[in-house]
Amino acid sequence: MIEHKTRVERPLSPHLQIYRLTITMAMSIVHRIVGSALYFGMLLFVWWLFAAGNARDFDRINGWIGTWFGQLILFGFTWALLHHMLGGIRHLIWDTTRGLEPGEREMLAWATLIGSVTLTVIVWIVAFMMRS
């Protein structure tokens, strides 16, 4: 006898058009992007450290860092470093099985974003106050 297999209709996996972007998803994506961007920032930092061995190279890189574009890069690096650190703390909190409820997850994501911006501004204000 010939058996006829009936095709079982299975639900399709949701695609990107189904998902609504949430703050938690956005902060997860930003955490990964910022982590990758930190590699570039660390290369600049190492370049600056190596330049310290030669006065001419050190003056050249400090002159470049002193421009508005260099300052913007440093500001972005500072934010990236602090944002990645706070994102890591957020994940560490989740590893302790705390903060996993929907409202708590969103609160931690907003705290990461607001905290990183606030701390970046504070670090730069302190740096400018110490420089003067």
Second form
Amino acid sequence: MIEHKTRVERPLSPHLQIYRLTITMAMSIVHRIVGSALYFGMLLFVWWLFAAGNARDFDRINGWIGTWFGQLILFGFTWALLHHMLGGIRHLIWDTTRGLEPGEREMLAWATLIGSVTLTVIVWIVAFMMRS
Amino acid sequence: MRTPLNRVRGLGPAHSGTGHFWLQRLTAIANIPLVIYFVFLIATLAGRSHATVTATLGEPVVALLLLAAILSITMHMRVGMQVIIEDYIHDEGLKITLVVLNTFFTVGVGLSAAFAVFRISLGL
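I've shown you the form predicted alone. Could you give me the structure of the form predicted in complex with the partner chain?
Zooming out: every chain and molecule, the one shown earlier first.
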């Protein structure tokens, strides 16, 4: 590899903060943030699976899940999974060069957000109906 | 004599070709049905009694689908986090360290989860 002795001063791209936040931009970074959150969030799932090894540990984890904070984490985890999934489908659509026109990409970004919230609520309603 | 292709091969920022891109897409596609199943499983089992959870996870179809989800998800976690590391960490040494730790972490998560599923399935 060739190492340049003197660094050429080249113009830098404008800083992030001068751009107006658009929905596509927001969903792009949210996809990455949510992906990172899921990366570490999987530890909670592993913890839960391990706790299923004996009833006493499992009862304790269930008590924690029952709190409002536990419910929030649980709802957030499932939302994050579905949001990242829809965001991924959007990327797969883009991989085929479709859905990139003005209007289309904004529509897909909104669909990711609205779709993920809607799907999460539906999943929990169905899950609760199956319980009773 | 070195051909132009030989000179550029392996010199990209990731030191690899499209294999990484392909693996990310492959696991993404596999994850679509598996994550839907995974989310439903979590929503139906969260907060349920120990007996119910172990009985459900003990069923071969459930265990197999869960193992498939764990494999595909952790592989996707690994390539996804590697892209993030390569995008934001510019120090070569730190970057390589984090890429290695990323592999250890994701393999650890995958193996632990798979072990826990086997333990429940086999009733140990």
